[in-house]
Each structure stands twice: as structure tokens, then as C-alpha cells.
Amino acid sequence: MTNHPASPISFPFNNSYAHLPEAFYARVPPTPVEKPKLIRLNDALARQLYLDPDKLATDEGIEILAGNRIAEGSEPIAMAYAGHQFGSFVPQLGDGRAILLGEVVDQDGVRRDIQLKGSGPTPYSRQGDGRAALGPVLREYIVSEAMAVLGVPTTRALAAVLTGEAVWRETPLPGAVLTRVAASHLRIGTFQFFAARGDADMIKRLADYAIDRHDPEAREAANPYRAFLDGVIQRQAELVARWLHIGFIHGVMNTDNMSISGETIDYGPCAFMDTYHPATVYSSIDRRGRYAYANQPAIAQWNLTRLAEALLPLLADDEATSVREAEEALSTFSARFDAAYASGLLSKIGLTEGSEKDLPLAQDLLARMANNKADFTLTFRGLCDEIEPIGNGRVRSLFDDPAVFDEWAVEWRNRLANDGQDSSTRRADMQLVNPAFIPRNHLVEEVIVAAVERGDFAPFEQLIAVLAKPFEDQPGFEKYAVPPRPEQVVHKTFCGT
């Protein structure tokens, strides 16, 4: 086991996981680094979490967070899980190049875990290095907390630092390990890893612990575990339908990388559309489009149906009961994300209490866009100045046909006139949802091959701060808004490992 010296900086530790059997982990510290060196802290999480932001600037909290030190009631652990991976399942992944350092309760009494990522290899690793390159660490620190500003449930980053070490992808790439912050890591594979080894114990250990910590309020009620399958199905609905509302594709949506507690996780070849098509798909390695934008929802309830079956035993005492009740919660999953979904996309064209009508009609729009190669951000975004007859025409100007806008928009139009809400006060309400600045992708690309060939960070900060207000209009910072040249087109985004 790897020395680590002791810290004198405090992590207000509460652990609860590195508790539970040791089936559930192995316990394993951060391998060290050569020469870590801090890219940046996000001060304003690590002050949610009781940190102090200038200790952890610190060499000694560079250390902490490059694995070269151990905090004072850290408990490092690479958590065990299997998963379903594209479709195929495999009986143990785990923690291959994560280390969760311990949990912390926040300043809104939430539990959050403090992982590292790219902390070196665990037994979990299938003979991989267990670190990370410094681009994959960018892209999720960057679209991370950019979804976080958006409204959508997701892991946080903390921290990410140079290592002073090269990792080999194909090339030597310059390594980095990212802190990542999570309501919790517990995922459907953590379920799936049990439940493969037919351990009815331990997946009730599991459940009893995913319930205590996210579902407390199921206890209450006749079957806990329907309800805690009920809270989990209602949160990925919610989640899925978000994801689509901004053009989001997670692109390797594994039954490993979903996360019980409802959090977007692992942020690997994930893209935001430009052009809108329901068939986009961006990962290279998602060769047949199984996680394509348009799959999603029905690939989250596929998963959820994994997730249902390791459940089975605890759902009742006899087996057709059990998967009874387990259908029954699934066959909620339509109508709880068709909910979710419908409301965020009538709310994009600003209209709150729809019409049987304003569904078809805000359909409609995004088939109109997908024929005519419509952005789709922008698309949303200038419809917050198309209110009235008079618009500026930017919107008109994103279609193939122009006049095929127009001939939708007279429809709308009739369509708001009728709602009684003024006009400014529609406007507001839909800036509110559909931003003007979202992590595209040739600009992620862009900040990665400068950080990456050149060392220079200057345009990580400046699209962290422009992606940090990503409703607002920011005079002189239009060319983060505006899609890519064709030159600039990214086809392909790349898992990392």
C-alpha cells in the first residue's frame, strides 16, 4: 500500500458507504503523481461543501486533490459495479480509475461523495493505467458544471489538476485527475453486481442504504421498495426529458452509468446537437446509434427494467407478484417522462397551460427543423424575439426554406395571442429556458487542443465564465453563441479511456 502523508486540511468527512460490507468496495488510496499542479478549483461548490477554498489552493490541498495526500478521515475506496454495456452485460466493472475519498453533508444537508477520477488503477481497472487525460478531464469539468447553471441534475466538479505525468491514448496525452462531487455513485450496475451473483442479502443492504440516502420517504409506505423503484423511475423520466430539452446526448448511456440518485454521471463522448436531428448521434463508439438523441428515453427505461429485475426479490415474497409490481412501476415510465417532456417543450415556445393543440404544434417546429438543418439553441433561443409579427428574422434565416418558419410561425402566433400573457413577460419566461450559450462542441475541442498542444488555459476560463451565464445575452462574447463553421463541425466526440 502507497504512502501517503497526512494533511493538515480539513474535510469535514461523514462517510457511510466504506461502512457497508466490503463486498460493496475495495479499499485502495490514490496512487501519487509526479508534479501536480492545480487547472482550477470551483470556489463557490467547494464553500457549499464547508471547504475553504484558499487551503485547498494550497500545495498541501493540491496534494489532497492529485491523491497525494490523504485528508484526515478519508476512507479511499474504488466502488464495485457491473453494468450492461450496450446491450451486453458484464458481471464486474467497478471503479477502474475512480477513488471516492469519503462524503461530506453540504451546506443544504445533503450528503455528497468526493470522488477522484484518474487516481490511478484499482482492482477494478481490467489492466487498464486508471488514469485520465487532461481532455476528457476538461470536457467534464466544462459540460458538468455547465449543466449544472442549466437546470439539469449532475455531477459537479470540484477540482482538476495536472498531473506532471504523460498517460497513453494511442499518443502520449498530458494526465489530469478530476474531483468530482455526486449526491451519490450508486448506480443501476451497483444493483446488477449483486444481483448477478444471486446475493439477496446484499441487494437489500443495497437498497436499504440507496433509501436511507435518497429515498427516505419510501419507508413510509406499504412496499418501500416499489416506492424506492417508483422514486428512481420518476427521477430518470425527469432527468431524460431535461437532457432533451437542451439537445443533450450522454451518448454511452450503460446501465453503469446511470445514476440512482437522478444525476447526469460520466461524461464521456457526450455532445450538445447543433443542427437538430432525433437521430444524432455523436460517440464513436456508438456505431448502430443505440444511445442516439431520440433513444434516450427508451433506453433509460430499458435500463430501469435492469434495474427493476435486480429488485425482484425485495418487491415481494413470491415471484409473479414481484414481477407484477415490478411492470406495474415501469409502465409508468411513459407517461412520467411524456409529462416531463411536454411540459419543458411548450414551455421552450412559451406556453405553460397547453391546449390539446400545443403539443402537435411544438412537434411541429422541431420536424420543421429537422428537415431544414435548423439549429437547434439557436432556434429556441431567437423564438424569445419572434413574439410579434415583426421579428428580426434570425430565426427564418436558420431554415434550409425560410418560408417554411414563416408558415409555422403564423400559427404560433395565433396560438399566443389567445394564452392572454403579454408579451414581455412571455419573453422573460422563455429566456428563462432556452439559453442563448450551451457547451458546443467545436468550442470544447477548441479549449482542449489549447490546453492539450499548448498549455494555455486562458480559453478553458473564458468558456467556463461565459458558460456560467448561459441564459443570459453577453455583448462581445456572440461567437460562443453562434454554431460552427463547417470546418469547425465535430462528427465524432471520444469516450477517453
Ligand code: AMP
Given for the second form:
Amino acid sequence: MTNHPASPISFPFNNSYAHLPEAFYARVPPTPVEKPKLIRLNDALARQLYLDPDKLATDEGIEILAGNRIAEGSEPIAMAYAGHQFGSFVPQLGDGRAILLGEVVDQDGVRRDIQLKGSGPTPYSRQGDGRAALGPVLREYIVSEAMAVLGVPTTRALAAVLTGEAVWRETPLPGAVLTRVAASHLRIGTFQFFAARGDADMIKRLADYAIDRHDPEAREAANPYRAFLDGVIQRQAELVARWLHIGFIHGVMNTDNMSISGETIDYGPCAFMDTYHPATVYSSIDRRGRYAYANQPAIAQWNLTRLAEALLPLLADDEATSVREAEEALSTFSARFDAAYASGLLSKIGLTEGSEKDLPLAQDLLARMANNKADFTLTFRGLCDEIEPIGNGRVRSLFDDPAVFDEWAVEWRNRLANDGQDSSTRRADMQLVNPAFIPRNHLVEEVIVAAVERGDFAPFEQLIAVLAKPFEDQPGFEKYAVPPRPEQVVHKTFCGT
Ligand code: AMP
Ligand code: MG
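Write the structure block of the form predicted together with this ligand for the protein whose form predicted on its own appears above.
Okay, now the whole complex, with that chain kicking things off.
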């Protein structure tokens, strides 16, 4: 690491993963880049991590964020993992273009990984160049920060920098590095890495580490590893329910992209739906719709089954009992998901104490939306203003056949009339779960084109500012709330790696 001058900028590193056995990672420094230039620094997140944003924005700070300088206390590593990609097992993946600089215990006492993504090759790069193009870096910055304010567990973006170097995809593109912050980078695939090698000792080391970090209360349970598995299942069930509530499609739910912490991770070909349809897919590589919007709960359960398999040696002393424990745990997924999904969906239509007819009422709305190509976000946001006996007509106009909404609205208003809550409270509550602003694909695309083709980052900044207040009507910014015009529709998203 002689080519990396140490920095006086202090990161309060408190590393744990780098002290696990060598099999867990490769020690590798980031590869310096030609000409680092700051695109954006997330000041509030920096402070949350006890970092001084002013210092980080100096030349020296930017060199750290670009991988040209190693902050004191940093122990850079690339993490090893495996994973099922579109259903096929790959025994060795690992951080091929990401480097964990270290961990910081934040202002809430939560341990956070600080990782560079796009910071050069590692022993896990295979054919890749270890780099990231500007477009995907901006996309991850925008969408992960939007998810955070929408209240969805997610990794965060601390900074984005230009490298001053080109990366070659189909054409030369500007290169960039994203600084990602996560509750951890433990993936289902991390467990699979050791399971594939039949290394029960390392599976145990990893599970103990994960329990300390994410499920400390599992230690007190009669079967701590079963309690840990239950915890991961609960978090994934809640996470996928939250995705469905806002029309989010992850796009590449491979087991290496599923976090043990329950955060959304790896924003490759992800997208938000405009027009509602449960079979929606955007990812160019998801040809069969494996990761379509409505498949996400089933895929989460499939992925969790892979985790349970990896944990079998820990669940009991004999195989039959282990399998039973795993099956019992997995069988709880549906109920956990259904509960999270139903309560969130009901709150979107303004109902809190559900009767058994409420969920079918909400699902009936979704079916009508699908048949009438209604915009997902605008329909639910618009409902907030439809509580009074007669609406303003905006939601009905989102339906191919407006009468289909009218019919539903009669039933819905009847239901609301039998519920004590006053309209203004209900409206305010609904506005807090039905965003006006989401990172629509065409907006993200527009911002990326401006940055990549014209070096203009003003649209990126403006979009981030609007998305920072998703639940407020922002007069003057209607452009960011409306669906794309036909010629603006983005049909496919690309991993862009
Ligand atoms: P993803 O589909 O982005 O989750 O990545 C799958 C695997 O490919 C992971 O092991 C990544 O680290 C690796 N990878 C993706 N892009 C690159 C790249 N440009 N260079 C090296 N490895 C990469
Ligand atoms: Mg990945």
C-alpha cells in the first residue's frame, strides 16, 4: 500500500469483519484513479457517521472517496461470497469491484460498513474491470437515498466521485466511484460461500458474527441459530412488502444481492412502476420475468430457503431435526409477509383497523388499476383527496374507463363512512404512506443523460432535492410527479456493470 499516503482526515473506524478468519475476504487496497472529482457528498449522512463533511469535501477527502488515499484505521478488504444468479449457483462471486474500507459505529450506535464501489479490481473480479460507470452510480445514489426517505430499509449513498478515467462498456463512458454505507454487507450468498465448501466451522463463525451484529437477542433463545433465521425471514418479509407498497421492482434478487440485515442492496436494473401491472419487469437480463413485481415475495422465500440450507449444520445436532427446524422457519414466511403487506396496503387506502372485507376491497382496486393501466403512485396519492363524498375527478381520469374507478370509490366511501376517523386526519395519514414523488425511470434516465453526455449535474441535484420530500406536495415541481409521456417511457433497465 506504499502508493497510498495516509490521511489526517479521521474516520472513527472500528473494524470487525477484517478481523474474522482470512477465508472471509481478500485484503486489497482500492486502485487509485487519474483525476478524482467530487460529484456529491451526503452531508447529513456524513455527520451521522461522525465524519466532517467539510473535511471530506477537501482534495484530501475526495482522494479517500476515490480510493487514492487510505484513511487512517482503514483495513481495506474485498468480501468473499457465492450466490444463486437467476437460479443457478455460482460458488465464487465476491466483491469484484467493491472494497470495504472499514466500519464506523454511527450516532445511533449502529455499526455501519463504509464501502467503495467501482474502486478497481480485486481477486474476485473474474473478467470484470472492477470499475463502475457514472450512470449506474448516479442511479444508485438517487434511488437508494429516495428509498431511505420513503422509509424502506436500504443501503445509503455517502458520496459519488468521478474518476477522470473512461470505463469501457459498449462504448467509453465516464467512470465513477460510489461510497456505499450499509448495516452490513452480509448476504445470503456469504453463507452459501462456506456451505458450498462444506466448512461448518466457518458457517458458525459467520452466523455468530451476524447474530452479534443483527440479532443479538437471538443469543438468549433456546436455539440461537433458529432465532437468527427467523429474524432474517421477518426482515425480508417486511422488506419485500415495503417494496410492493411503493411499486418498487428490485430486478436482480439473486441470493448474493439479498442482505442479512434486511436492507435493500444492489441497485442495478431496479425500477419503480409507472402503470400498475403485477407482471411488470424492466431488467433487460430478466427475460423470463423471474424477478417481476409480484414474484418478489415468492423469490424472497426461495432465497431464504437457500439461507436455511446453508444454516442446516447449525440448526440441530442431527439432520432430521435440522431440516424440521428449517422447514418450520420457512413456513412462517407467508404469514409474516401477508401481515406486513396487508397492513401497509390497508393504510394506503386509509384503513387502519381492518375488517375481513378490507383486504379484498384493496385488492379489488389493484385489479381495476391493472385492467385500466392506472398509474400506481398517482392513483394512491390521488386517493388522499378522494375521501369526501365526491372526489375531484383526478383519480378517475387515470383509468382507461373512469367508471371502473367510480364503482370502486362508492364501495370505498361507504366503508370509510362506517369508520370513526375524521377525514382530515385520515387524509394526513394517507399522505404519509402514499408518496407524491418517486424516482421514476424516465426522470432518472434524463438526469443520467445530462450528466454523462453533457457533464451537467444540475438536473441530478434538482431531482435529489425533490425526492428528499416525497410525501409533500411541492407546487411548481409537478413535472416530477407525473408519469412519462409515451416517448419518455423507459421499457428496459440495464445492470450497466
Ligand atoms: P451484481 O450482478 O452487480 O450483483 O454483480 C455480480 C458479481 O459480479 C459480483 O461478484 C460483482 O462484484 C461482480 N461484478 C459486477 N460488475 C463488475 C465489474 N465491473 N468488475 C468486476 N466485477 C464485477
Ligand atoms: Mg451484487
